[in-house]
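A lone chain, given as structure tokens: the form predicted alone.
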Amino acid sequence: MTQLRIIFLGTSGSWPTVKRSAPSVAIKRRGEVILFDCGEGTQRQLQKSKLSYMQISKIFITHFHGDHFLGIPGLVQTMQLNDREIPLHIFGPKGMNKLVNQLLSLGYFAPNYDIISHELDEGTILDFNDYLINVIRVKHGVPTIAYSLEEKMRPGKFNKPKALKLGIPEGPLFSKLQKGETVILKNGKKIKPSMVLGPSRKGRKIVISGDTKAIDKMIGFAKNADVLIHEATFDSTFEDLSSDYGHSTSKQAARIAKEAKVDKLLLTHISPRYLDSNVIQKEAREVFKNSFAVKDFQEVEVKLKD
């Protein structure tokens, strides 16, 4: 089973607290870390987690509001000082081939690995093997994208009973037909997966909905996912604020996450002026009961259904 994690590394909203540093999310699967934001001070949060910054291949930035990308010179730097060579890509709304070109410009530094900036508009999607990216435009005020990390398809559950009963021997040949792999005995019998594997089997589903109004596009792109990281900057009580600055309450992004039926809910970019959470997260409760207000370093693993 593939394990597949989520790490916070900064859940502030706008500028970092003592308590919480600017956004970044994290999303470990296999020896892959995938990056969405880069926020001032990500890679001293990578240094304090589990988490190694040489591992991460792909960088997804939601939009250009400084807490949400001034930390990719720092960390692509201090990734050279430790002599990386693979390629890193990073991802962002329209703007961010120039973007990537200024941050690579500041001082005398001159990368020795790729640096692969791609710009990505609503509709895309990113095929990578075994899970896709897509992407959708939400309302910020400024050119702003959301992301979904969805797993594909599994081959069915293994019938272990049928499989002896057809004369497969138990070991490698178990292995290849759970992959999906024909196989083909000593008697030269063919056995395709379909006959010993049960229905194909959803993958997982993590939704990203970066700094936005609560909209209600969201429902749709969020629908039946494992997790939805959704932005709760405020409170009801200020919802007003919160809609003329392009950000959503928590009991806004509770609705959507009740209406998209998402197993989870993590409420994240929290406004500076909360010293205690809990009142964003005891008010996206009230509206679906499994809301939680996440903090810097906070894992969730997210497990397979079946």
Given for the second form:
Protein chains: 2
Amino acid sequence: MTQLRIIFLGTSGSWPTVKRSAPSVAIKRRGEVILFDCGEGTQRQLQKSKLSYMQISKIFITHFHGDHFLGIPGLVQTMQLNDREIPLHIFGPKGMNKLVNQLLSLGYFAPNYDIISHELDEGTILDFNDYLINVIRVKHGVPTIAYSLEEKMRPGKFNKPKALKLGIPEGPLFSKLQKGETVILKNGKKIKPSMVLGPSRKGRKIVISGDTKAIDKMIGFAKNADVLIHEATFDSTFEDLSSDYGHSTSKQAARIAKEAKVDKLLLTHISPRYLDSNVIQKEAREVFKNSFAVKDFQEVEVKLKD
Amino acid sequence: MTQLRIIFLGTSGSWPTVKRSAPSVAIKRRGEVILFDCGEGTQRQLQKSKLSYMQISKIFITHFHGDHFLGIPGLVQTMQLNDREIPLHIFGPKGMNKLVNQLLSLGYFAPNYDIISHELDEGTILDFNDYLINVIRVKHGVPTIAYSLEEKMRPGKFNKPKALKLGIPEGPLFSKLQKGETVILKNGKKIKPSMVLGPSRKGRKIVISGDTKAIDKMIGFAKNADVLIHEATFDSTFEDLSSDYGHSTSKQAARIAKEAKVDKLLLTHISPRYLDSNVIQKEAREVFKNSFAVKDFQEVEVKLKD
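Given the form predicted alone, corresponding form predicted together with a further copy of the same chain:
Let us now look at the entire complex, which starts with that chain.
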């Protein structure tokens, strides 16, 4: 079964604090590490985590405030000093190509592996074989996008008793059928996967809000997600300030989680004013029970449902 | 007495490790904080130290390899988010103006306080009232400069018995004389500072090598320094590699310290290959006893000599 783990590398908003690094969250899946945002210090957070920065294949940036992207040049340079050869893809809203060019031409650095930038906009769907990345625009002071990572449908459950009844010998034919291939038995009988598999099952869905005011559009985007990672810069006592700055309160994020019927809400991008994020978590739980204000290096495994 | 403290914010070379952040060393003197180099993560190291990043008045960069300057944009932006109004001066070798311009135009940031860049070269002497900054070129793969901070001569020791004998009343006139001002007593007698002060005394001298091969020129530049902060990326077993990469071994740095007759040698820019810097310190001490491989957050107070 494919493991999918979310690892929070930085959970602060605006600037790093003693306890929290600038924003970055990693998804590890099938030996691939995908970063969402890459604030200053991300390469060192990676060193301190169990992840290998050499496994990073893609970086998705939500917007171009420094705390969300200033970790890119250092990470890219350290990869080079450690002999990276495989390409690195960096995705973000309009302006990403220019910004990547700028970040790669600071000082005496010149990349000797491929770093490829991509500009995305609302409605973009990126197809990476077994998962999709979807994009919507959200509401922050500057152009900002939210992402969802959705695994494609998985084959249905394998009905072993039925397979044995059909005369299929236990072994390699089983796994072929499980992968969706038609097989032919020694007696010439043709077995289609649909004959031994239940209905197709959903993959996992993870949504990353980026920095944004709480918007209703997020409810549809996060519909039935396994995990919604939503910013919660403030608690409700700062609701006006939060809105002025293009941010969400934890209560607002919780309402979205509840209406979207997600399984779990992970709250991040906590303002440096909070020495203790309990207030953030507590008020979210009043609206949506399965809410968690996350900490740096916190890991969340997202299991497949049966 | 003016305190002068050296605080190491990052002591790694090339890239940060779990224990060491990218290069940066602060000098705190008279409420002013001066940074030499500002690698990625410096703003967070400042948060973790007892220093206030708002007190930083000047940043001196030795060269434009990413590990030495990528902390600038984040620091500058965080200062802005915390309502900095006073100017910030950034000094470095030729190319500093262009680089500062690049660093200030990343993403949606635009500075609303003055950030002034300055390009320096061998022979530059900057006069900051009570101390000087001197500059020489050193030998690294790219243009690199070393810095010395030298306090100006201090007035000689105040001879209190002599002052009383001359009829000067204890009080404000004493401090005027100590500051070098001539005073006139009630009886019309004119007292010059030289009448009550001993010979002028030397201030302190701190030298920062930047990244460099060991060069004889450094001996003259660091002559009689109170503290020489020298890079020691490798130990002697990597002498050839070290030279190829434009770096020094700790033994080479120690020889310079010895010949320059400095009081204390502080070794930094330790390669990530060393989990333990004892080997660096040990081989330096074989040549120059007062050698120390420093750690992040280590503080060294430099006292005035009498």
